[in-house]
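Read the single chain below, which is given as structure tokens and is the form predicted on its own.
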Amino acid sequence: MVRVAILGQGYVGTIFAWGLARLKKGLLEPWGVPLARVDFGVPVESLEIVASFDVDAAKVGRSLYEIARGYGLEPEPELKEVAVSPGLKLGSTPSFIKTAALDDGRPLEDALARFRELLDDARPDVLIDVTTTVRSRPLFTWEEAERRVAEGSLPHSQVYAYLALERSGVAYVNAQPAHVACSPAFVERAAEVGSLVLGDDGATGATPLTVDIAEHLAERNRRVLSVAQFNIGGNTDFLSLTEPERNLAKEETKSGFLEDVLGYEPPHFIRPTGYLEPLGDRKFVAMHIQWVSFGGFVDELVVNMRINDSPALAGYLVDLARLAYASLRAGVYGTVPEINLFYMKRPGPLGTRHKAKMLAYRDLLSFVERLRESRGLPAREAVTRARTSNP
């Protein structure tokens, strides 16, 4: 069984929850799941959620079932053995999220030893990270961590990390912008106890299709004159976005991959630019690129797209806690660039070159292949596998 513990019981979280209960029921096919049908020794069965926490008072305490039923979800009964504890409200928590009772009037010290505890009695082996976006910035030793957890100026994503990794085995995902796979300190840290991070920001709706349209513009050496592309949706996540440190820290983490690409950095236009609360989970995504082909002629490419916002990402945690438990096993430590470059916006470790998301996608096989070997697992053509299998 792999322990997987959920940072953040939001509609990404219980998206997750609820997919992966109806997943090993045979009640959902797999789709959005991109390695489904890719064995590496770990299937979707073995995923257990042990534990979860939220820092809304209305969430803590209620079983994920209860709240997948208020998001309008069917739940599964086994949803109801998970009650929601309280996490860790930092100065980094957006001002509408109501206050969890664990750090009401407490000292940070003691609220940080209740959250160790919490954490002693979930033993995950997998922590994945879907709290609200945060700004920040790398660390780069872990004095520096500590120094900071200790006082207080750390956003909650770090802060969580720092907790995981005074652990060993354990491996981090962190799908929101927060420095983790990104900051020297916490690879270097994981590293060294043998434990695992993966990140950073999961890469799920209009920035994989972009940044693949810039691979197929270079490849044909046109000249991308200009990119523009914006995000409007109406869940907390983008009411969070609407407070500029945080929307800044997703732009940061959404437009990072022009120059990787291209090899120059085009004007451009890419950030989430507002909340409405009417279009709920299911954004509204624009892009308009324009670039010039040969004799000079200027042509463009207009998409407009609808986007389910948090399922997209949910899929892709199913496979990232597998991936993540696989490679601990395997022994490997530290973070992982074939994962994240195929999975995230701003790839772990800090300095990692963009490529396109069709490029790594053959990479993060040729990884999954090695994990194959690392389990005595029968030599097999993943892309094959990936491609021609039927549900």
Given for the second form:
There are 4 protein chains.
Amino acid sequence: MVRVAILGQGYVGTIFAWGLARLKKGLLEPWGVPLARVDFGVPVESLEIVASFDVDAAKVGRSLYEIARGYGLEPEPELKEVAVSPGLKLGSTPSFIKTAALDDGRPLEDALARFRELLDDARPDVLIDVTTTVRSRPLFTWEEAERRVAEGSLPHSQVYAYLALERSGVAYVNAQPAHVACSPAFVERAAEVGSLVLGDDGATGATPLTVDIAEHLAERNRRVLSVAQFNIGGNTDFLSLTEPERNLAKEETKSGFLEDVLGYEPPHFIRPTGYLEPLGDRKFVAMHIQWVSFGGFVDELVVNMRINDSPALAGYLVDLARLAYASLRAGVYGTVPEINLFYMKRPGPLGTRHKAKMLAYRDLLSFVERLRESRGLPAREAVTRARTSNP
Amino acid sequence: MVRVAILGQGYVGTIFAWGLARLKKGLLEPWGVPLARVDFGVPVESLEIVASFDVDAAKVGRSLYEIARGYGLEPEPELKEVAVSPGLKLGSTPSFIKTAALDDGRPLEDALARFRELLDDARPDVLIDVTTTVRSRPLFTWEEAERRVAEGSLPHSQVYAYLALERSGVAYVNAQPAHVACSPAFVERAAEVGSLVLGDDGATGATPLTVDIAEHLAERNRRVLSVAQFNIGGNTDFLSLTEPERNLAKEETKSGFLEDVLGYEPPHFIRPTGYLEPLGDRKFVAMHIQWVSFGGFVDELVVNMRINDSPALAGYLVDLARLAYASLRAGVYGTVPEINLFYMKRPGPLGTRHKAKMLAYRDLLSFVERLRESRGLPAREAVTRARTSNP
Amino acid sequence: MVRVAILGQGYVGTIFAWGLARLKKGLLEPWGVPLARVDFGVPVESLEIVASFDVDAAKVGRSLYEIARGYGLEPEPELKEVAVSPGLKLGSTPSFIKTAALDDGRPLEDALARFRELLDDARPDVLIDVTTTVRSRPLFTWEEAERRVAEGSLPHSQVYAYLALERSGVAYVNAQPAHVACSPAFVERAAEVGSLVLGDDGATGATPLTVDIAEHLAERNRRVLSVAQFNIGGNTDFLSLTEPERNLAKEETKSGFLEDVLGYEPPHFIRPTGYLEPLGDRKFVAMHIQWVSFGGFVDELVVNMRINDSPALAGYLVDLARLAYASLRAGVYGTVPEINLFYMKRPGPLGTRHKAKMLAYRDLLSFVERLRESRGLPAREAVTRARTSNP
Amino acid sequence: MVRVAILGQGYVGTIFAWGLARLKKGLLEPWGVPLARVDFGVPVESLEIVASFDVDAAKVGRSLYEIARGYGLEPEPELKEVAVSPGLKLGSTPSFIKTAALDDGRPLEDALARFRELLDDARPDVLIDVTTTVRSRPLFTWEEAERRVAEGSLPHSQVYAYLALERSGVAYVNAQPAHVACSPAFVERAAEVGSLVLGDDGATGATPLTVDIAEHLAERNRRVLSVAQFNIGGNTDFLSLTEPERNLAKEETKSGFLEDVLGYEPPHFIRPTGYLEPLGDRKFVAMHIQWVSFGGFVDELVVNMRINDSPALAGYLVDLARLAYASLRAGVYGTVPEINLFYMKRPGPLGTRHKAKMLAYRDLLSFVERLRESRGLPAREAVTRARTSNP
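Alternate state requested, the form predicted together with a further copy of the same chain (shown: the form predicted on its own):
Following is the full complex, with the preceding chain placed first.
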């Protein structure tokens, strides 16, 4: 059994919990779980959600069952067994949330201590950070992290990662834009204490497709003249992005790939653009790319998407929790670029060059082969399976 | 020097000749030539157009210079040196073309003999087939081909390929949908006589992008529900596709990849759809794909493109002529799936399974490495170059 | 009470019946009913479905309640009261339908007589034709209609219209492409016997929007260079359009407007394009328009839509049934171009020039004013209401 | 002869001058000039550009001929006759422009006096304001305007309008978002002194189309759930909109129409969104609209456009200069809502309710009829012409 804790019980975390319960009972096809058909020794059935943390007063104390219903989902009864514990709001929680956080009316030091106790109780193997987007800077030493946690100047994700890495043998999966797997302080610490950080910022929507389209163009030696990409949605994530600092954080993780993939950086405008409530979680994406073809002729490509934002990430989390656990068990500590490059927008460790997602996928399959070998499973099968087992 | 003959002096063949002359003089950046920066011993400068064939009375006897001007291009004076010779119309030339073909008012046997003489004079190393789309069936034995050429029941592309393969040491690059590289008769014959066929049907527009998008979805285990793809343009190719048989030929090469890439065949409608003169060579593509994401949520993707159809293929031809020649020189006969899988819509030999173009590109680079090694060039460099030398 | 008979109990007719029942009980907002807020003396509540005809063996004998459930709708119990009677298949019913028609194994003459009896029983005020698309020619004299009905050479819609117009004081609303309101024979007959025909072919999807966009461009004196429009869907209507004759019928009603609205006919390709089952009733539309702006610069517009085909037409039917009845009551016989020009793709009578839908809407409001006046309702109010009462 | 002065010799003003010269010589079809075919007594040939003002050091002192060539246009020699005079930069000129303005190193009072002298020399009948977008507030009294001009606290457009309205018998056409025709101070002053202000903000791109699409939906009683509209371009206008205040000014004029047209204000996000240099003047627009259709079904519409921004407005200016002059001559002073409602995004006077552009066009044609009558031209012809004379 893999003990999983969710940080941030928003729509992503809830779809994850709801879908996982249904997957385990065979009520749901595992569409959207990239490695659903690849056996590396950690089946979906082994995942168990043991804790959940949030700062939203409307959620703290409620069960995942109640929260799932609040999102209009039909949850399995098992979700009644996990209640949301209060988390840490720090200075980085959006102002539109009414909080019931550990650090509401309690000194930071006490709040941290209280959170440590909750972790002691939950004993998670894997912590999944799906909290609100926050901007951050990389942290370079554990001492720096220590000092800044104490003084209360770090955003919530880096504080959670710090608290997780005080422990050993745990994995921290950071699916949002804060620098966790891109903080050398955390990667080095994890390597030292037999832990793991994966991240940063799940790559689920228009960005990974754009990466692959960029590679597609590069392979034909087409010269990209410009890229414009707009995203607008109506979920809480988009609402939080109306705060300029958060928007900037997102913009940074969304456009970093162009130079690495193309070999040059074309003029571009790639941003989460706005909040429009009736779009709900099904965001609208519009993208325009133009390039020079043979003979100097200019071609144009427009992409429009309606993407269910949260389910796409929730599907990834099913893999990430399993891969994190399998890696730990195989003695892989620190971070795993082969995982990050496929699943993340800004793959750790800091300074990792992007590559086409399709190429990252091949590397991921090779890494999974190594995991299989470490378990004594027959080699070369994972790749084959992944290509053939779509029913 | 690589001696190149063009079969079908339409817009593609003309952009190719016009652009090649400019490339050789450094007047054009090699955008749209996929391997422009990869050295495998056959530089662009070594290509020389030595002959051109067409059946259009408005073209036969004219120089490539005059024809390029007729298409509104500003050609280099070198193009005056090649005049269009009459080709074979057979039963497969579109009815809207007024012909001046070898088989106009001359017995087929005599016309074939005359074409053989023209080939004797031109001595091409590489023949490039950019004639009008035609529907065909695979040919399984050389005897069958022989008999059907004689009785006049084969479409022009298969007849041209037959006549080319009577010779040895030549490469036939088939950039249109007829079965040439997908005719076992031709591949086996080429292997026997030290020749090569590449094909079929250049993959330049929406199809290769769709292949890669399909792979992108498959890697995330998203279940594709349907694919609709429309193409409409105003060039002669689209005009010829208004004849139902040709349209069917095109449809076949456009949608074969889905099952191979996805592992199942989703309902789809993928077709060249119509002719609309004012769109010119810059076709309009509209595509709709929907799939199931995690939790059963349905996402949608719409792609709209304006693509300069002919330049895209002309850029490929610069590579294909060079790769064909380099392969022959390295003793690679028959056909080369590594080349076909990247550049072609229905890659030969018959029965080849499609794969994502991005994966085919990796295989192509490996094949190019082998070409380099056979020339004593240092190994492992091509790949690196291809990824880093975009200026 | 207005007695309504439905001809063709497909998805449109079923959404109409299902939605009408819900509207009457206040369970549904009247969105999609253009004149929902305009009072011309025939409230929605007065409509009563008294009969339904179909030839599909899977429907004949079933109640509208059962049929609605079969389409996945949650119907009101009232729908149990109407059962589907057998209709006439003639030579024009799609081959993919297994029929249980009046003319299955019964001489045509007897079948017609039987249908007349069913009409005698139902005594409809308004017949709504939402049968499968069929191609036809206009009929010019009642005698011609009589003769061709007898010999069985007319498609079902024209036969139904003929049988309806044998009666007096009835309205025939033709929402499909056959020539009914565009058959002088029917319009003249209706005028003589105090009846009414409205039609042809409900204008609900991309076509009316294209008409208005064309007007928008014309008002700015922009020169339209080309129009491409594709439609693909997965309902029975699209399935039937895979039969070439039906497709042609649809193409004709879809592109007739360009010359009338623009003053010239630009090159265009406007067609229902294909059937793709997973799209269901929510068709996908792609449209490309390019034009010359000031100074000779060329602009481009691409429209993509996902439109619920059947509900859009069902909403119109709520108006059309009411308007037809109100017109009859006001002594307006023959046909009403003011109604047809707004609601229909090929507005009758034959030869009517198209106009922008937005201008047709103004004329419709004026006609409704006249209906109001004939009922002694205060003038000038309808227009105002229509513009201001959206809540 | 109508004497026209251009304020802001950017790309719009230059396309206008370049195109007008070509129109007058019959070298250009009048596409994009809405009333090109409507005779109201002021033919295109009567327009004469007599002055031009700008603050850009790279333009002041240059002839329109030189400036047109700088934009890559091939200008007529007549454009050599007009040189750009220095204008007023005030506090509202974008920081990225190196200025050579009248108020560079000269007290404001002197600069204003100097501008008055330049107007005395030029004696324009019509001033056209195509300066950079600036945010403003309406001005309610002439005294307020007077005081704030003197203290230098007004943006350039309002200062120019003030200086123009010190004179009588002139028309000020404000094609940018500042409050001019929406400043009661200016409209009242114009009415008093026999002058005219038209404005504000030319409605040429996505906004007027969106207005008409909104009307189209309203007429079918479809309930609009949300509207998202993005605009991105590479011209100086988009560059200036990267300054937040200007962006806000634009956003205000772009989204005011929804409530007036629909009768309610749906959630919306309608904004100029970004600057992307390689798009040039041909901006990219993406729009998403979703609505409720009959039965509660939700439809979606996506519009993508590539629009040449400046030519579209330049074409309008040909009409606006002529209409302004014709109005003055017919004794129409103050402002003309019938003109503003069709050509402008925020039609003056302040408080004017928007209406569909297609309805505004009808009112415009009626107004033009009145202009014709005042000239003794036969009535009822303009409308007819406008609808039928597209060749």
